[in-house]
Each structure stands twice: as structure tokens, then as C-alpha cells.
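First, one chain by itself in C-alpha cells, the form predicted alone.
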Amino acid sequence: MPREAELSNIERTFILEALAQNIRLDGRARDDFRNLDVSFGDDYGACAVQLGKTKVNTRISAEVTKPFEERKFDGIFTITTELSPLASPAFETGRQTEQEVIVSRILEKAIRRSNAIDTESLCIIAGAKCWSIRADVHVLDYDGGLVDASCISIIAALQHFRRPDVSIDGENVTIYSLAEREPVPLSLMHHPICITFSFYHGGETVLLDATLHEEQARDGEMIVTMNRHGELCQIAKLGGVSVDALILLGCMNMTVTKVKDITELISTKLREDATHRDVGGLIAELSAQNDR
């Protein structure tokens, strides 16, 4: 089974020597994230993201089908994870690494069981016709962060998705193309981040947004999952050296300010391209008119 390779005693020592003295590799503070690019494809729902050297590409997909019977006013919505041997030589094509299950049930219970898309506002025909909504997220390059790239990869795919409209004439579903209705964009509750603590020194040092050699040399590690409200979705911590409650109280702090940071960040993205899709349509009818 391919294996990462692994920090280096030598290399271990001189990452917890500097972090004693306030030093990173890359030069950033303790609280500070890494260069964070969000970007959108030509296609509604497709979005990568790059936090730092990591890279993640999210693409949404829909399609009607039968809801569950136990929930028969309900859609259906999926996230499944894909990490491939070209972002690391850790992961292996057809057999999940014990790493990306963690993953895959953080994700869930980030976004999914947190009730971030309106399930009920997917379903067609009660207990007959449903839509189901899946999140498809695939990681290019893994540096670290994973979890924290995934998550604003999928939040972002979902408020850049838009699926078909419909019409109801007595059992009969109409599903309209693009070029027949304007789509219609996912019904979202709220906007859940994880933001993803390393502990070093016993708990006494806290970095934010760790590189994958950082990760290495962490004692321990836990995922908050906050939205721009200051609603607290999750926390996961998995296992690692036990952490003082007050520093666990300046972490929540730290991840409010961050979490709007980023929710501001993606919202401007959506505008960005909002306005570029927009090229030729209402916008410009609008210079033309002031024009004359």
C-alpha cells in the first residue's frame, strides 16, 4: 500500500524549534490562512478552489428521482469525495484511505446533516419524483487543509449551482433546458466553513490552516464548523493531546472572524461571475440606454 513519506526527525525538531519562536516555514502568523482563490467554470456548479498549494475541484449535479420512502417530502442530497494518487502518493485509486473517510463523514456532517440546502424545497412530486442533488469533490493537489479547501469548494458549488425548472401538470413533470426557462438556483439555509486547528507543545500553541509538514508534526487537531452567523454546525476533535478550555475559547473567537472573511470572499466571487455571465444581457441593454 503506497505510504506519504514522513517527517524526518531532523525536520520535526526544526518545525517545533521555530513554532516556539513564532516562526513558520512560509513566514505567515500563527492565525493566518494561506493565499485562498476561489474560481467558477463555464458550467453552473462547478468551482475550484486553491488554498495554498492545495487544489480542489467541486462540480454539483442534479437529476429527478424517487425520494426515500421513511422521508417522501424530501430530496436527496449527496457529497461523495475522490482523492486520487496525483495529489499524493498517500491515497489509492479504489480503496478509501482511512484519511478520506474522515474526510467524507466531516463534510457530511458539515454541510449535509448541519441542514445548509433545503431538502424539502427539492422534491417534485411528494414520495413520487424528487431532485437529487450530488456534490462531486475531487482533490488535485493535497498540501494540507483538506478539509478546509472541500468545504468552501462544495458551499461554493452550491450557490453557484442552478438546476432545471419544472412544471407540474397532474403527475406529468415537465423539465425545461436552459435555453427554455431560466434555471434556478438551490434553496440554502446557511453557509457552513470548517476551519481546521493544529495543536503543538503539549496544546500550547495553536496554528490556523496548517501545511501538510505542520500537519505532520502536530500533537492533535479540531475541525470547527461555524456559518457568518456565529452559529456553531460541528466540532471534531479527533483524538491528540488534550487542549486548555480557554484556548479552545479563542479559537472559536478566531474562526468568527474568519469564517466571514471567507463567506464575504466567496460572495464577491459569485458576483464577479454573475456579472461576466451577464456580458451582453441585462448589463450592457443598460449602457446602451445611457448611451443615448
Given for the second form:
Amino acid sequence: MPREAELSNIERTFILEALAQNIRLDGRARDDFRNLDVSFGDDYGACAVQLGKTKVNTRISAEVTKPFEERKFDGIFTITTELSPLASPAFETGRQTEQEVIVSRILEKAIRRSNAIDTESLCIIAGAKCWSIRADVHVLDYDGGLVDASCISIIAALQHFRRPDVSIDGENVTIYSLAEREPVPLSLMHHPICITFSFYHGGETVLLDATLHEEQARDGEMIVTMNRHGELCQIAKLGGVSVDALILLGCMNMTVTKVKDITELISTKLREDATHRDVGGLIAELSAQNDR
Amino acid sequence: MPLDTASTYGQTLLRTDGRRWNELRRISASISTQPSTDGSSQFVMGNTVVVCNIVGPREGRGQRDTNNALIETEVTVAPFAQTDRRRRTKGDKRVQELQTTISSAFQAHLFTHLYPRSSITISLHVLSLDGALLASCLNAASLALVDAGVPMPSILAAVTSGVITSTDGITPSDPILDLNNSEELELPFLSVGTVSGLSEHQEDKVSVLIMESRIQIGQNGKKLEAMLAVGVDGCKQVRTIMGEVVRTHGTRILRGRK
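Condition change, the form predicted alone to the form predicted together with its partner chain:
Once more the chain from above appears, this time first in line as the rest of the complex follows.
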């Protein structure tokens, strides 16, 4: 079983002592994110996020299936995360590691359980046909901040994605190809964003967006998910060092502003992509969708 | 008659099971319940029953960390634990997350450096489940670790706390302590686990904090602040009860020695 090379004692002490003097290895402030870049592919629903050296690619796909027996009026939404050896030699295909389980579980709670997608809108014929939306997250390069980067890329990709339009005539469902009809965007209720806090020096020092080395040297972490309306979607402090409750509340308040910044960045990038696509200015005419 | 806390609370200020907002369910616990293991406990909180066995500290097999003991956790939820019978598989991500949380909470809390190259296995069996799954597992494991004689700076105690959001805007949004299963289904809640501060006048520190429901944190996070405060305070109450259990057990053993 391959494992991540552990931090040597000297590296660990160096990171911790520098942090005690308020210095990070890459010169950022404690509450700074690394350079975040969001870009979209040619197809709808393909999104690449680069957070420092961490690279995550997400692809959304849609197909028509039969809904679950107990949820006849709901479509299906699944998120699959795979940490392949492509990202880091410490990852292995096949068996799920503990880290992989935690990442997918947190994304699941943050995006799926918080009802980011209105699954009822994915229903075509109750109990017979519905859309199954699938988000495939591929980690291409790993340098810490996996949950944050994956969450941003899923949310950006979901906003970017367009599914084919359908029309229903009794029992017959017609699915129009992208050439026949302008595809429709998914209906998203809100845009949750995950922020990871790392704790050092027995919970006294709090860092945002730790790199891999900083992650290896930390005593504990907390992942907070929020949307830009200030709604908390999920908190996960799964053990680790114990931290003063007031520091934790401070983290929650810090999340509010960070989430607003990131959401703003995603929507700017989406707008840029939309103008880039809208060559003849025809999209607005082709689309049957009304602005909310 | 409404049968959920959210609608009754506004009128009566009582929850469906008759408790007030800051009342815990009845807690009864005992340690050294299983003589064949190194440490064991049974923890009952309302209708939730958890049994815990500890094996270790013993020599760790293939253990790579040469400075600390490694904590491993196994959680099994009995198929008959809830009203609908269902079998949870080993690969259930929820259970795996639970195990990771418990291991990592105790890994940071216990004095593991005293047992280099060894491992401590916590095995938890949930016999009956009526809410507060993680909290009761943490409490049971804490007591069993005390029984096993693993040194720790304080007892790790956990509870759940939730919030009732007023719908009419007249009654205040009240935080509530220690939710049962039906309340967990209808209300947003936090699972909080704390350890006491290093000195007498230091505040308790939060070791585990998990929330899975979506809530509006309110103005300046007031709602969340209230939930967390009630949770931390509830942990203090639970810790006192757990301390009492350990002391009673100790006195009984001392008396038996004479």
C-alpha cells in the first residue's frame, strides 16, 4: 500500500515555528487563499479548478433512467470522487482509503444533502423516467485543499451544465439534441462552498487553505460549508485537537466573507464563459428560460 | 394534537417527551461490565444504549508510528437498534466516518505517547438507537478508556444540541439540549464533544463538532452561538455524571479490597 511520505521532524518544526511568527512558507497571510482559477471546457458541465498547485477537474453528465422506487418524484444526483495515482503517488485505485471516504462523505453532505440541486425538477414522468445527474470529480494534482477545490469545481460545473430539453406528450418523451433545441440549465437552490480550517499549536493558530505540507503538520481541521446567503450547510470537525468554542465561532464568521468572494469569482467566470459562447448574441433568443 | 416538538414547543415550552429545553434525558452508565476485556462500559442515554469494549494498549502489528499508540475504532449498529429493522454493512460510509471521528478525537486527547508502538482498539456496539449516536458512542468509549486505565487529561463528554425556529415570529427561537430520534429528524442539530480546559478557570475546549443539517446562522451567527453554548454546557453536565460513575465504581472496588 503506497503512503504519503511523512514530514520529517525538521520540516515540521520549521513550519510550526514559522507559523508561530506569523509566517507561512509561501508568504500568504493566515486567512489568504491560494491563487484560485476556474475555467470551463468546450462542453457544458466541464470545469477545471486550480487552487495553488491542486488541480481538480469535474464533469457533469446526464442520462435518463428510472427513479428510485421510494422516491418517485425525484431525479437522481450522484457525486463520485476518485483519487487516482495521477494526483499523487500516495493514492491508489481500487480500494477506498479513509481520506477518500471522508472527502466523498463531506461533499455528499455539503452538496447533495443540503439540496443544492432541486431533484424534483429532474423528474420527467413520475415513477417511470427521470434525469440522473452525475458529477465525476477527478483530482489531477494534489497539494492540499482537496475538499475546498472539489466543492468549488462541482458547484461551478453544475452551474455551467446544460441538460438536453425534453417534451412530454402523454407517455412519449422526446429528448432534443443540443442542435435541435437550446439545452436547459439545472435548477440549483443555492451554491454551497466548503472552507477548510487547519489548527496548529493546540488550536491557537488557525490557517485557511493549507498546502499539503501544512496539512501534514496540522493538529486538527474543521470543514465548514456555507452559501452566500449565510446559511450553514454542514460543519465537520471530526476529532483532532480540541479548540476553544469562541475560535470556532470566529471561523464561522470568517467563512461568510470567504464564501461570498468565491461565489463572486465563480459567477464572474461563468459570465465570461457565457459571453464567449454567445457569438452572434443569439442565445437569449433561443432560450425559453425566464430570468428569476 | 401535534406530535412534534417544533409545533408544541411554542405553546407549552415543553418538548414532546415532556422535557424543558435544557434537560438531558436520563443517563445511567456503568464501567467494568465485561471482565474479559481490558476496559468496558455500558452507556444508556434515554433509549439509546451503547456497549463499549477496549482491547489494549497492546503491541501494535505493523504499526508505523513509533512514538504514539494508534487508536482504532469499530462501530456496529445492531440491526434491531431502531424501529425499522435494517442491517448496516461494514462499508457504510456513515459508519466509517463515525469510526474515523472517534479514533481521531481520542488520538488527540489521550496520552498516546506513553504507549509507543502499541494499539488500542475501541469496539462499540449500539444496541438501541434513539438519537445521539455519535455522542453516546464517544461517551461510552470515554468511560471504557477510563476503565482500561489509559491516561487522559480529562473525560471527553459529548451531547447533541438543536434549535427550534419559531414560525410565527412571536415565540423566540430556542436552543434545545439532547435531542431524541424524532427531534433529530425534524430539527437542525449539532453533535458536540468537549474536553475540559487545562486549568480550573479555563473554558472547555471543543474536540468534535458535527452538523449535517442546513440552517440559517442568524444575525452574527447568534443561532449557532446559542446551539454551541447549550451543547458545551450540556457536555459539562454529562461529564459530571460520568465522573460520578467512575468515582462510585472506584469506591466500590476500594471497599472490596479491605
